[in-house]
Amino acid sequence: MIKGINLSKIYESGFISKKGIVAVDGVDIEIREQETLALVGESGSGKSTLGRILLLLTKPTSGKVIFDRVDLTRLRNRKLRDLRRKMQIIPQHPEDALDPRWKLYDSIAEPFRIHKIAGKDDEEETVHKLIELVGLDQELLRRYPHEVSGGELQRVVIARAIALNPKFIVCDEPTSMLDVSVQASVVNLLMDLQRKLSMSYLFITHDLELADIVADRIAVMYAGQIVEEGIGVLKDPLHPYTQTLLGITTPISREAITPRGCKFYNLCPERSSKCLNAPKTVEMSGRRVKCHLYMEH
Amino acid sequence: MWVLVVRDLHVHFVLENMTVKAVDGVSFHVSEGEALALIGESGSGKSVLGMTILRLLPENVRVNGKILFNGSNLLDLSEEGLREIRGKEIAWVPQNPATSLNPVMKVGIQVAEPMEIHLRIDRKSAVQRVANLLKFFDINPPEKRVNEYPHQYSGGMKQRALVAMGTSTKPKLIIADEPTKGIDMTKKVSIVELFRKIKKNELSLLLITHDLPFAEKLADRIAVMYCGQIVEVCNVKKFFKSPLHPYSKALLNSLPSRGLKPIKGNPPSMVNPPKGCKFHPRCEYMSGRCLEEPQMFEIDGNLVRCWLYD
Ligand SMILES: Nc1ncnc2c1ncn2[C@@H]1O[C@H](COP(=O)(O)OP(=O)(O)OP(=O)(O)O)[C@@H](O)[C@H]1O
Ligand SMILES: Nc1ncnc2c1ncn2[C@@H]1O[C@H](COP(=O)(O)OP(=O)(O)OP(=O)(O)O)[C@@H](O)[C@H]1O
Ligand SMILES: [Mg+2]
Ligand SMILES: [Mg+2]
């Protein structure tokens, strides 16, 4: 369905020190049809950046994104815009995503208008159906973004993302502002839609329990790289970082400096001199791990 | 000693053709050195309640009731009197980093501002303190991060920068709205650590949160909101073992670890709320009496708004 090949993103920062922040560092990622890949990892590890790159909302510094056999990085803007109806985002901060001057109705209806899909009556009916699907009252549609609660706004953004029956959605912390009951209904809704419409999801979350429930596969990100990926990663973690993320082991330091080699070196309870060279990703019975412990030397 | 006392508070928004009863008769208190966690349904009025205490609401709002802080009613204070309290005596950590951080100002300077104003320290030492705070919250490298703009931060970093800003001035009461939203376990530990320290210094916390494990770790008591009302106030240990109100029980049962089962039925409307007990259309224990509004009943020092406890 969607595939990222050797993706990197460097944010240049500062005029003085021309040293950039490497937000995403040589990532290969693939999400198949009707599959949910959960992306977990600590704050700042590059999850949102990677998600946005897959939708070309952020341009990668290098690498390719293949969607439906087309390389998105080489498309013109118009072509890309047409494809956009098949790829959506539920952004981490919904307040950023909506125009504060528009009533919520117009924000949800916008995708229909851009892609010239529905007539006026159809549009109204669909918008009403969508807002009900996410468990909100139609009355809310006549309000502005600042006139609803955080979790209500998050659900409006979800309604907008599913409006055009996309094939792929990047869900970036989609339930971070919902109580656990509403979270359960929203997650069930997303899973239902996936089955009915064969959608694929990249599901970014800090809630490891939730990740384990929704995901077919899990990818763990650390310092811009995917360090472990596969099925059952959280039940049986192989990478030392995944083990610290789950609290099975503790990092041996608080200072995450990485001059060269493995990026987890300074914190890793199992490090050895080999780790001063960068590890390669190895594949073992469906699991991919980037760690010297599992490489043949 | 009670630091904050809220009595029969009503907050209504008047819109074009409707009134939203966002807070509808809320009473509670927070003691010195106590952490009270306010949990409950999305849209039930938690943020509005917090913003009412600091009078951060828009013009079209009607507020009734009393909010006593250090004995004086905040609702009677002049804007000037309030400025003395806001940020200095009572701090606020807002729910939305995107709308709360100024996009064209360096994070270091924004976070330093409350310290400059309320602690009367100069910009340079304030920014130095910010760097220390960023380091505490694992926003690395801090000397570089103080000079960055909000869009250069990841989502969780912005969230932590807000917590740093809200807690830097040693206020008597901190109201934090979803301070752990989108933050991973390892980083959450620093927030828990910080709030524990705050409590030890006899300062008080009102924590608005959907993060139940976080509430369990930090709170002394849990207050549960549903459709503009507090339906339960309960000691934390008891709450997570056996909560009182049917809504609380149903809420705990929809935790991911318990199978992700949502509460049946739709969330109530705040424009036309259900008659009587507002939870009755969705309640497993519903009986004829529930069409009448229940009062708060006291059970072993805990409070619950449900006829089952009459
Ligand atoms: N527009 C930008 N300009 C400069 N740096 C950026 C920008 N966006 C992100 N970064 C940096 O890139 C890194 C990765 O950020 P990203 O938002 O992808 O992290 P994340 O894994 O989503 O974190 P979180 O869990 O906190 O949301 C961080 O160091 C961040 O500061
Ligand atoms: N400015 C406003 N005008 C009209 N209604 C509003 C306004 N602000 C909030 N509301 C409504 O008041 C109710 C309470 O909102 P509030 O933000 O307090 O909810 P909350 O409990 O914090 O929810 P969440 O957990 O989703 O953040 C909601 O129904 C919301 O739609
Ligand atoms: Mg993010
Ligand atoms: Mg809120």
Given for the second form:
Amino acid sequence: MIKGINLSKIYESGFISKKGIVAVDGVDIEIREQETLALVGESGSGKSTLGRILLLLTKPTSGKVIFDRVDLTRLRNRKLRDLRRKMQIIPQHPEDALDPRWKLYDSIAEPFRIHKIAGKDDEEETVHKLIELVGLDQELLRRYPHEVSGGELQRVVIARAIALNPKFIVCDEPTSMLDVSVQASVVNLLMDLQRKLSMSYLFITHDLELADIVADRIAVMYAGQIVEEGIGVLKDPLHPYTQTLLGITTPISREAITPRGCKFYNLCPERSSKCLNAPKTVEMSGRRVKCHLYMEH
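Now show the form predicted on its own, given that the preceding structure was the form predicted together with the partner chain.
Shown next is a single chain and nothing more.
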């Protein structure tokens, strides 16, 4: 349904001698129809950047994004805007996604106004249906963002995200800023909406237990690369990095020489001279893993 092919993003820093910071490094990724792919990894691993690239909110330095067999990277702004109706994002910080000067009604109605697809009566009826669908009272529509709780605000953002019946949503740490008591209800809402509306999710999180609950497949990201992907990743991890995330193995000192090969070399307890060369992604038993340990299998 949506596929990223050899995606890379390099940010330049410095005024005189520019240095390239690699945020995403040659990633292949695919999310199928009505599927949830959880993307896990430490902060700074490139998860959010990859999610924004798939929506073309961030332009890739190289690579392609294919959505419903259309190469988004080749589209002009107008055609891309039309397709964006089918792709949305639920951000980590809902308070940053809404205009503080607008009532919540206007924030939810904004997508209809941008795309000019509803009259005033239809808009009002649809907004009321959306607010009920996410489990909120219509009375909240008259309030401003600062007048509601974090959990209510996230539900408003979800209502706006599903307003145009999207096929694909990037959920970027959608519960990380919420109280523990509220997190479960928001996750249950997202899963219920997925079933009702037949959507696909890229669910970005650092919470491994949550990823295991919501995902059909899990992808593990490290230093801009997906190092392992598939079903049962957290129950039977193959890559040494995934094993360290789960506490199965202990990373070694960061004092080792940084190679041109595997990015996890410095910390990997399984490293060998082979790892001085960049590993390829290996397909095995429905899993994909980027590691020399499995190159001969």
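Basically, rigid core = biggest C-alpha set you can superpose within 1.5 Å across the two forms. Residue numbers count along the first chain shown, from 1. In this text, all values refer to a predicted model and were calculated from it rather than measured experimentally.
- Taking the rigid core as fixed, one finds a CA shift for residue 223 smaller than 2 Å between these two forms.
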